[in-house]
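As a starting point, one isolated chain is supplied in C-alpha cells, in the form predicted on its own.
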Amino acid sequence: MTIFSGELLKNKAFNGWNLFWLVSGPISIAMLIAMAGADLSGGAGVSAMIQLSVRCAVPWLYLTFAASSLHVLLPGPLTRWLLRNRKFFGLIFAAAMAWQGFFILWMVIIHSDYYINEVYVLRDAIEGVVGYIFLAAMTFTSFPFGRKLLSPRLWRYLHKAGIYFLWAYAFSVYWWALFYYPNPLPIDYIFYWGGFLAWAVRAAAWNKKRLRLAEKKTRENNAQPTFKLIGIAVVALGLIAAGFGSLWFDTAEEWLTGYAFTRVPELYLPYWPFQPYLPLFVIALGTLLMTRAKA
C-alpha cells in the first residue's frame, strides 16, 4: 500500500468530510492553543492571530486553486485524489478564514482605535469584504442544497471568479511584502513563490489544452517556430520580473498612479494597479505567443 499506487488515497480517512475533519480540527485546536498563549488584551496581539490563521489558511486556498491543473498536466493517482477532493480542500480553507473573520471582527469591535490608526485602509477593506462575500457564497453553494439555486453555469462562473479573486487576495499579500515592504519573513517568500507556483499550474495547463486544440483542429502542432521564440523570451522576462519586483516597482507605480482619471481606482478598486500581476500577464502573453497557430 503506497501513496504511488493509489491504495492509501484511496482510504477513507483520506477522503471526503474524514478529511477535513482530520485537518481543520488540528487548525482549530492550534487556533485555541495559541489563543491561550497571546496576549489578547491590545490589538497587536489579535493581529498576530490574524496573520496566523491566514498562513494555516492559505496552503488551502492554493491547492484548491491548482488542483483541476495538476490532474491536467499530471494525471495520476495523486492528482486523481487531488481533484477528487478539491472541495474539500476549500472547505479547509473557509474554515481557517473563519477564524480570520473571527479576530478581524474582534479587532474591530474591541479594538477599535487599534484597528482605524494602524490597519484600516478603506481599498484593502473593500478587497477583504468582496473576498469574504465570495468565499460565503461558494461555501454554501458546495452543498447540494445552496447548489441547485444556481444554474451550472453560473455556478461555474461564481467559483472561478471566486477563486481567482481570493487567490489574487492572498498573491499580493505577500507579494507587498516581499517587494514593498522591509525585512520581510522567510515564510513570506514561501506563500508568494506558493502562489506564483499555483498560478503557472493553471497557465501551463492553459498551454497544454491550446497545444491540444491546435492538434485536433490540424492533426499538427504547426505553431509558428518564431512565434514560439518571441513567446519564450516573453515568459523569460515574466519570470525576472516576477523575482526582482523591487527593481520595477517605483517606475511601475510613476507610470500607473497620480492621473486624474486613477483617482477613483486608487481608492475603491481592489488590487489597482495590479502591480503583483504585471509579470503575470507578460508571462501569459509569452504562453498565448507560443501557442499560437498558423491562420
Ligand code: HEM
The other form holds:
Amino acid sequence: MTIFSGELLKNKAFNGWNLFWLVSGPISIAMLIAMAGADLSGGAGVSAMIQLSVRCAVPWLYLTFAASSLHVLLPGPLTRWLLRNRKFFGLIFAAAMAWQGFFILWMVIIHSDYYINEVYVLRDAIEGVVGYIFLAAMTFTSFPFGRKLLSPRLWRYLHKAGIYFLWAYAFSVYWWALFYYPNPLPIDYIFYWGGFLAWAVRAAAWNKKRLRLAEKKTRENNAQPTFKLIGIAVVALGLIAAGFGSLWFDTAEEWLTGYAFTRVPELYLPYWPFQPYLPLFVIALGTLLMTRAKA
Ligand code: HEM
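With the form predicted on its own already on screen, would you show the form predicted together with protoporphyrin IX containing FE (HEM)?
Now the full complex is given, and it begins with the chain already shown.
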C-alpha cells in the first residue's frame, strides 16, 4: 500500500475532519510553543508571530487554489484526494489565519504605536481587511448552515473571487520581498515560486480545457502554427519577467503610477498597479495565442 495506490489516501485518518485536526492541531501546538518562547512585550515579537502563523497558512492556501486544476492535469488517486479534501485544506488555511488574526489584534490593540509607526499603510490595511472578510465569508459558507444562505452560483462566485484575492495577497507579499525589499530569505523564494506554480497549474488546466473544447469542435488539434510560435515566445517572455521583477519594476512603476487619474487607486485600490501579476497576464496572453484555433 503506497501513498499513490490510493488505499492509504482513502484511510479515514487522512480525510475530512480527521485531516483538518491532523494538520491544524500541530500548527496550533507549534504556535503555542512559539508564543511561550517569544518576547510578546513588544511589537516586533508579535510581528514575528504574525509571520510564523502566515508561513504555516500559505502552503494550504496554494494547495486549495491548485487542487481542482491539478486533478484536471494529472487525474489519479493523489489529485482525487486533494480535490476530495479541498474544503478541509481551505479550513486548515483559515485556522492558521485565525492565529494571524489573533496576533494582528494583539499588535493593533496592545502595541498600537508599533502598528502605526512600523506596519500601517492605508492600502495594505484595506487589502488585509478585505482578505479577512473574504476568508470569514468563505469559512462560514463552507458549512451547510452558511452555504444554504447563498444560491449555488453566488457561492461559486464568492469562493472563486475569495481564493483569487487571498492567493493574490500572499503571492504579492513574496513578489515584493524578492524584487523590491533588500535581502530576501530562501523561504521567500519558496513561497513566491510556490504561488507562481499554483497559478501556473490553473493556467495549464484552463489551456487543456480550451484545447479539448477546440478539438471537440473540429475533431483536430487546430492551433495556428504562427500563433503557436508567437504564443510560445510571449509565454517565455512572461516567465523571464516573473523571474527578474527587479529589472522592470522601476519602469513599470514610472509608467503605471503618478498620474492624476491614478491617485485614488494608488491610495485605496488593493494590489494597484498590479506589478506582481503583470508577468502572469503576459503568460496568459501567450497561452491564449498558443491555442488560438484556426477559423
Ligand atoms: C488587516 C489585516 C492584516 C494585517 C494587519 C497584517 C499584518 C502583517 C504583518 C505585520 C506582517 C509582517 C510580519 C513580519 O514580517 O514580521 C504580515 C506578513 C504577512 N501577511 Fe499579513 N496582515 C493582514 C492580512 C493578511 C492576509 C489577509 C493575508 C493573506 C494571505 C496575509 C498574508 C501575509 C503574508 C504572506 C505575510 C508574509 C509572511 C512572511 O514573511 O513569510 N496577511 N502581515
